[in-house]
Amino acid sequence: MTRTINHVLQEGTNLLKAESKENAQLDARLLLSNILNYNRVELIINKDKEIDKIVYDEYMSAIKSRVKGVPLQHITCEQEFMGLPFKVNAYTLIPRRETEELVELALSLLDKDHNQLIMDIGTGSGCIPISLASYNEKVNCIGIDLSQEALKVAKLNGQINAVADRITWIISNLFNSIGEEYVETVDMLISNPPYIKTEDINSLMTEVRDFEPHMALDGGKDGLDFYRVICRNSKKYLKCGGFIIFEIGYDQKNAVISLLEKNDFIDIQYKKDLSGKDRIVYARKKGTQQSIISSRGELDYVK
């Protein structure tokens, strides 16, 4: 039987549609593109090209995995973030568009003319510090995660994006293994921590609930466990005037603001994402010594 790219794409699309998968056509195309190492235009140009049984079997295996709910990114082992290539796997949270907005905000607050140290708590794939280092040559970063397997992926991503020499990776349960040499040295502390309520984990979509690491999802009974610890301990490492920036769940703005207030952070601000949901809360450490951070950006002041 002759199998052309066009025929195989249609077969893959039909199998995904039969399981009511959203974006069935797009997923089918991306999976074949990944296997053939073709871009979209090359798939179209070569639509009548015959593919051999080895490629066909590999493609059908990928389609069957997607039918079972395995995330597309775990099948291809890739996800683009901030225009950069990242490797991902079952040990890392898949980088999402909302987190790009976190990185964009951080970049707008940094000063391109001075060296700055950024700490990322719960770094996962390393997408946040790697992106910041890639787009600001004065940035050095510390990426912290409890998962040794996640940090292996992060280190690889640092090498792929040619910023490995400006990022230090540390295995630590939040701040437990952070050395005294980092006390009051950090200009900006960023975290996209686990913020899903424990009782809500089972109601997440299959791709998230069954295939992404629960360590990166479960934020405790009220979803705020990690925010409490970070707000309480981050001041030890931040310079006076340094920024703390959080990604938050859509309904957590007021709770996170309250935690920042209780821990004496100042200039608390928030930002909505492109869908209009509250997504980012950030503030500065109180003090007279100013961190080398610009004050650019027109956002909503809370206090």
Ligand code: GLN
Contents of the next structure:
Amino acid sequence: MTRTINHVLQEGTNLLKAESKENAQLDARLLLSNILNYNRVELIINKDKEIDKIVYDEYMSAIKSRVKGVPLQHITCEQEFMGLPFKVNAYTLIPRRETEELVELALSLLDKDHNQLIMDIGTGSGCIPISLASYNEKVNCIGIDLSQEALKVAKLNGQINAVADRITWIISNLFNSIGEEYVETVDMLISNPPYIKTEDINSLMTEVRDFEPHMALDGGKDGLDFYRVICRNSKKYLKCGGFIIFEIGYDQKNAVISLLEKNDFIDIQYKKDLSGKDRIVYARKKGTQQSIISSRGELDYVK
Ligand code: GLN
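Moving on from the form predicted alone, please list the structure of the form predicted in complex with the named molecule.
Let us now look at the entire complex, which starts with that chain.
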């Protein structure tokens, strides 16, 4: 019997379903698309095409990894974010849908006419600065991460998305290795820091707990360790009037707002995500704003 794309897809779907995997059909399709380098339509058009043994074996081994709980993105090594292709591996957090909302808000706050410098703390795959630079050509970014392995992936992603010339990658434990040349140069500081309470890590879904880097998840005893340090130290690098913009956990809005207040940030606002959970808190550094921000009418003011 010839083994066609359709047969193999059915077999993959059945194996995933037997292990009660959610999205069995979708995952079966995405894994085969990835191996064959076909898009969704090509897979349908070629449904009766024969699959050779090498491809079949590779596909079955991908399905088995998925059955064991390995995230789909760690098998395909990719994740789309903001409509752009990103490479991911076990050293980088898999970019999330919620973080696209953070990027969309950041883009709406940025100016399209003047050069702006953005600093991303805990850049991981680099999905935030790379998307900002891709959708606003006036943007230059600094992507900071403590993990050299993550920065290798981020650098590659910058090249894949053709924005490498506008992003500087710095290995640093938060601000520890950030040079004095960046003092008061940053127009927007953005971060999706680790924000899970240490004691809650064990109750995360297996796929996250066992496969994603704990370094990218663990926010310390109360989940707020990174917000505390970033709120305290970011003022040194931000221009007056510059934005600070955070992704937060669903129950961290009030705590992060009070950290911002304690550190004299002004114009503090928050935003819910599409599922109605508090997800973003943002504010501005007190002081006379710089020219870059002055073209946005409704945000214009001097304090
Ligand atoms: N900035 C990256 C992202 O949003 C990594 C975040 C992290 O590792 N906490 O996906």
